[in-house]
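In structure tokens, the next block holds one chain alone, the form predicted on its own.
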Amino acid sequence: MTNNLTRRQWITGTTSAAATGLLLSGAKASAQTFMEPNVNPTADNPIRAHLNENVYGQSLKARKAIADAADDSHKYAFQDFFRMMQLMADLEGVEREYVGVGAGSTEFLEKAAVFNFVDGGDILLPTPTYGDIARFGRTLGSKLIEVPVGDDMHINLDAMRAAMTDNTKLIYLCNPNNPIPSIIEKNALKEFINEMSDRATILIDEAYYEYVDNPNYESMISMVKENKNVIVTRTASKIHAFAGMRFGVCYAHPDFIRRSFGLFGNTLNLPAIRGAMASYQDKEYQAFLQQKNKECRQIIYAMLDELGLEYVESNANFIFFNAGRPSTEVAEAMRKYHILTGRPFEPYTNWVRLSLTKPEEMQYFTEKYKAEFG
């Protein structure tokens, strides 16, 4: 029996059980597979530690579903669209009318910003955080109220309370946050939602929730049914590896869901729906990715501890650490080894956001980083 999984087997899933067993066993894949670690990167094939992608790619089951969908892609995807909404509702124990699906969670972030602008509201958000709401709101002309994170690098809910205005109609919280992979303690967040949602819509962006292994964290989907002014968004761009395929989901009151699709309509394509449907049910592959992410964290933590560098405990698939020098300097040095690291994030320009890729690649990164800065 061979220990190699061919590219064709990986894409089509024709070896399904055997291939998945090999995948989860940690056996070394061939150089022609997506599983092979990139320990000899080149300018054309760098280690992509800068965009928080899932570099392992989509699961075998998702790839097969996407490939098979080509036979039906001449058809409208209405029935698959409704089946996908029902699956996402069932996975979280809510009714289907509380669920919307679209081309990435960005779609729902931008819809919320549009509705806020139409209603003439300000946007309250922490900084630094994921920038889509701020970018889109600023483009529309909405007033942004940006509240710096606390000294502990966590979102400061008390400071956000103090910054609230009578005209604030949208509050954005990325949990876990990005570029700082911190979380908001679950009880504090529930208290904040209960207190502030009477005054504004609260949008919780849970793009990285699958990676969280922290008893102080909890998804806020349970709050959606209890409160009309709570929206929770998720994306398949991270653990499901759909960054280029595009799939996202929104949990919100049916009024928001109806308003969203009444204004914008259905943006999804059939292969994306079929692939996402397979991926969200492939719990075994998700468990594999979660384990690999933990291994990557420990490799980077060990290097940072050895070098005495400050970092934020990660609850996502990236690490944020204080290099003690401009992140642009780190990026330039790592680029010599064909490793891409994150862009600067104001005001933490000496901090580096490092996306966690594969354990072997993170080991390669530590060797090159210590050679430059150790």
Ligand SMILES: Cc1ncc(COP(=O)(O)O)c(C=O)c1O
Given for the second form:
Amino acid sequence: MTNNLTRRQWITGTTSAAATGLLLSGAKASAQTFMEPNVNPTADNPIRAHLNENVYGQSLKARKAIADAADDSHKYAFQDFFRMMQLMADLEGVEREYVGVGAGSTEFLEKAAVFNFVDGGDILLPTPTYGDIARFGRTLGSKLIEVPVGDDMHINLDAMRAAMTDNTKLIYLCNPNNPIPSIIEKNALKEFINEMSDRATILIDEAYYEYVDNPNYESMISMVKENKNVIVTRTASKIHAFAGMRFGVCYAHPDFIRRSFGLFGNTLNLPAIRGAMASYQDKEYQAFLQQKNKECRQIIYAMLDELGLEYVESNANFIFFNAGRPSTEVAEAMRKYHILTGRPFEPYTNWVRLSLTKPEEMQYFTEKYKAEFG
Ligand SMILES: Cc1ncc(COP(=O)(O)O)c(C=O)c1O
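Now that you have shown the form predicted on its own, what about the form predicted together with this ligand?
Below, the chain from earlier opens the complete complex, with every other chain and molecule after it.
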């Protein structure tokens, strides 16, 4: 059925309503997937600008692979599991022994926190940042050393150096960071890793890697290749739209990979593996999403500039801006229009994290925001 639609029609959004309808029903997509922007949101079908998802949904190739996988899913997925690790290794030019795949990148954050606890280490991390490592550390009873971001709202590596203790065995750096979509400058980060990785494991969470188009940014997989004590995690939950399907990858020294699988084994299901395999090779779809994300950024920047509101340049699929009033007030006002925005992030409780969904939806957001607060 989807063969009736050319890839170009789909990518450019020039499908007829009938063709799009067929596509949606055939793929059993929710009303928020594919080309149709949600410009008539309802309570049951809101604009989801609160969880940094990809609301376009998975690529057609991934959807087909997921559906077809049902036929084989009575079998254990060992072969596909190893094939998937090989693909992820090839995409980054590393040996397969340096790659682990699992049900989301959270799995590897969790493993790193568990091993750190077993080894009796403290965890050093910036604040605010993505919360899972701190949550895992707290649950396990590890000591957390939290270092506030600098006045420029970037992760402050010098302050982190100063906060390091002899017992720090895990350093978490989310790059780009979340909820503040800033990056760590690539040379400064390499210098930090070179200096610190003899003393602690450095986990670089690159969940938003695919959205970065900043010349000062670089993935730290190069440091894994150099056998530094570095773990890089990536997720399919963002640009690949696998948040509910679950797929994540980690690049690390084979000692960490072996230790990981020694403890947890294969947590992946076959549809997720086959779907991710198709998605990671669908470069055209990723390029389309990167382009749409840039359009969304421009729409929101234009509104913020017009209203004179402060923001951090985005290196991800979300924007963080200072509303000059509690973000809860903004969330409540936007909920009236069935737009969901991010939760408050201490201590930046006047700042709103807005996920970039689709340009038309962002346009709708700006109209409603200006009507309320303009
Ligand atoms: C920085 C960061 N890391 C990890 C995750 C979770 O990823 P996954 O869905 O792969 O477990 C998120 C989700 O929002 C995130 O923002």
